[in-house]
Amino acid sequence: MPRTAAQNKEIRQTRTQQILEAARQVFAEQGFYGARMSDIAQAIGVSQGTMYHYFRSKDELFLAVLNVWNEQIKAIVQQLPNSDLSTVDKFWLVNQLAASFFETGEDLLPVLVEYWAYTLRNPEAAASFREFFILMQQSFKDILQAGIEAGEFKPVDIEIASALPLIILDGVTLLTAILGKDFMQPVEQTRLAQELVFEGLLTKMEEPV
């Protein structure tokens, strides 16, 4: 009996999980230039040919695997401005999310830096990294704004302001998969680069929540 449209389709997303499961462990122990669409698909046990009837490239698999990743992340921070949490502890939860950033996606951390080199080639890259960037920008905007007008921070120029946790994470990032945690101390030096900007902006200090 031939199979429904909705059997076509389960099958096809569960097939796509795989590949993507399996393309970010080959890129995290090969990296992008090193990895092979063939090496992809031996670690799932199915054809190079079948491998293009989901994606088209590597370098179009290579940027699925970050968006699945970039896509965890922004839907979390994307919440934190309707959130029920105050001003303050909404702010205080960047530190939280940028521990998990390194204790989840250790894996990825040089595969990131490629990336970073590879968005200067590609400006289809770019330009997904910049709204990636924007978007995660906003909410820090929205954080920072609605807790200005209650007077929890300090009147600060938003715009700049907005981008230091972003700026703060991604350069622990490159410095860490470029030194080696055995010389960074990731989560520690994240937090408290984010705890002296947090504290920086406290119209008064108090602890969090």
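Show the other one: the form predicted in complex with another copy of the chain, since we just had the form predicted on its own.
The following holds one chain only.
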């Protein structure tokens, strides 16, 4: 007896999730080039052929893994400027998000580094990253703009300054992925960097909370 359409749909969803999770793990451990489709297939006990019923290619799978992550981040950060939070609290929220990322998403760190290298050779990935960056930067621009207009911030070059949070986050991510927590204290370093930047932008000196 053939499966119902609903059953098939559920199978597809479950499998897709399984593959994405296994892929994320294997890519983290082996890197994009080191990971074999058969490794990922084996990790969830399906055949290689099955992989291609869910993702057209290794590249597509890799991008899908990253996409899951990108979408999550984008959803959060895009809401920042529109939220009721004060400028101060917006920056704090970014720090908290970063901290939770460094604490709970640790296995994603190497995948991100692989992804960055990957974007250098894959125009589609590069475009996707660019879009991601622009969205993120726009959020910070909006915050800065509001802060400057309100007289809270010095009139710095928004174009320049709005990249700083991402620069810091990516810098910490990168070094933490490579060096590990024996050499990096990502939460503290992110917080200090963001604080110094934030305070430096303020027109009046405030004590960090």
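Superpose the two forms; the largest set of C-alphas matching within 1.5 Å is the rigid core. Keep in mind that what you see is a predicted model, and the values were worked out from it rather than measured. Numbering follows the first chain given and starts at 1.
- Core-superposed comparison between these two forms: the CA of E10 exceeds or equals a 2 Å shift.
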